[in-house]
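One chain comes next, on its own, written as structure tokens: the form predicted alone.
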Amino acid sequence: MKYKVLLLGKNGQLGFEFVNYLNLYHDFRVDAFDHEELDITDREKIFVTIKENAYNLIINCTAYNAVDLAEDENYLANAVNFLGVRNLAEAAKINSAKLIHFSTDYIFDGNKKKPYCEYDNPNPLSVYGMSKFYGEQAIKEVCKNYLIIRVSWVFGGKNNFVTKLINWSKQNQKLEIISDQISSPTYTYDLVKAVPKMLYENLTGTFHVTNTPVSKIEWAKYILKKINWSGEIHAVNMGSVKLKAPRPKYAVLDNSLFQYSVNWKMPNWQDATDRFLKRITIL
């Protein structure tokens, strides 16, 4: 199938990756926009743009991701993550387009203590998590032809845990890293590689697509060792770190459904991290 793609959020970590990757495929013709060019909260403009250009695939890489700030900006977080997503779902339905949307492990409370599958009941702890959950619900209520892809600890651009950690290490010889938070890093390159596989299998529904699980402190130690940092790491508990928004301690996403559906496994977190470090010429 040939896809005429509307990609939203082209300048973010994920959007930038998608533009570069999908342009390698003859099956995808991509028109990409940033927030200033096409705002998903502008309902009328979204509907007109999709109808006039006859897009049959919408990839939403936009999101309000300021987890702590969202506690004070409830309206803005929900405007983007809920109402804006609902606009896309309704436009997709009317124009018979497939909608791909990215959600988060933060829709769970972290109390399960084992990997979350797609059918576990969400229980967001924060405004951000709740707004993302509302966005998921809006899609499910409005349209049938969708992919909701849940991810966690996304890295691949200039502003993520890996790049922040490296910058911190250049300025400090002692770093405090959270020791009791476990999730699954998601390398943007691996994620965008997974999406065409899902499309070619004509999948619909909700899927978890991440690299393998690791604690934040183990991931940090691995990165710092790779860049030959000689400082000291001090383990701290989440409870001792003053963050405005609560976060799930254990939010590993079970990828089994995705792996079974496309007959392909996402690489482990070590391999993904190594490739990203080489990409940003740290090694």
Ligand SMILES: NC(=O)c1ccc[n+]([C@@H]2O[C@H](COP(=O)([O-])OP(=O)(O)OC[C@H]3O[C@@H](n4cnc5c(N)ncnc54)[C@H](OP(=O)(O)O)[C@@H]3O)[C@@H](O)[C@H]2O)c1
Given for the second form:
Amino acid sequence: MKYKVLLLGKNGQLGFEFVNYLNLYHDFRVDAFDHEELDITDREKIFVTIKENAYNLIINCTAYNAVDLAEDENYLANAVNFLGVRNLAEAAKINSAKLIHFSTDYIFDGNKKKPYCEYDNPNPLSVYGMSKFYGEQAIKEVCKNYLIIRVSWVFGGKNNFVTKLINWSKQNQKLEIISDQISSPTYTYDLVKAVPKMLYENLTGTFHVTNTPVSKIEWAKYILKKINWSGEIHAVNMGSVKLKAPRPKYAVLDNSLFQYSVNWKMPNWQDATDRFLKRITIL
Ligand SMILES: NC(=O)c1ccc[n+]([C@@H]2O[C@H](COP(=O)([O-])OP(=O)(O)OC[C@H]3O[C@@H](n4cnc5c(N)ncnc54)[C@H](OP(=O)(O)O)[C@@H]3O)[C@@H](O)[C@H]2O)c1
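Switch over from the form predicted alone to the form predicted in complex with this ligand, please.
To see the whole picture, the full complex is given below, headed by that same chain.
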């Protein structure tokens, strides 16, 4: 056993996937906790747990992810995405553990119109984006042995765009879908497969790891066709949909650094979507 792992947020989309996947490997012995069992804002408990169990790898799958609600819950978003993350970074440093953390395309403003690379300047548009950016900064200031993995449009669990779209399609014959937002879906299964590759290469720093890019409406059309939905799709602009938090229009994350570093590519979004639809036994 090479890694004694503390995994936080085991009931989230990504956390759940990690626990299943890493348990297949002899190199990882995983202790996983949900929010109630171990709250990352509980600084003392975090420090004691990591020290007493001598974890050498911390995988943080927790997040305050309610993008719109965060506009009214600035304190809560930052308590988890910034202060909680700083607790993990400090505890990782003191115990010489590696920290793996996940961040978001929402740290960018979406004005670049070309894929964002790791060293592009963040300019978050929302409270959520800002809190995730502060979390990244805290890690970079505190510890050296970290991986910050930026992802976007995460799907793989029960609550994501694919599952929501399928539910909407069951209740409606007309759907309005945003046509001017482009990003990259990230299938949790592909992402958890990518992480051991990064560990085996001893990588540290910030990386973009996603499936390939697509507009939200093109993704929606693909899913709805696969499930043989016969309703009508109406394209709407982001500006005409009343969402509390602004979102970047173009937030494609360039994966080149990841691809060169591990000599492997994340599968394309169609392939990832097909496998997820099969998993949820829609096909
Ligand atoms: N979902 C997306 O589309 C998306 C896009 C870009 C980036 N990301 C990033 O990808 C990562 C994984 O996202 P995900 O979709 O798997 O998230 P998720 O499904 O929302 O899971 C997050 C988990 O964190 C837990 N949690 C919240 N506050 C906590 C705390 N203080 N202490 C311990 N646990 C806490 C939640 O538990 P409770 O539910 O019990 O509170 C939940 O199980 C996150 O870093 C997220 O910011 C996600």
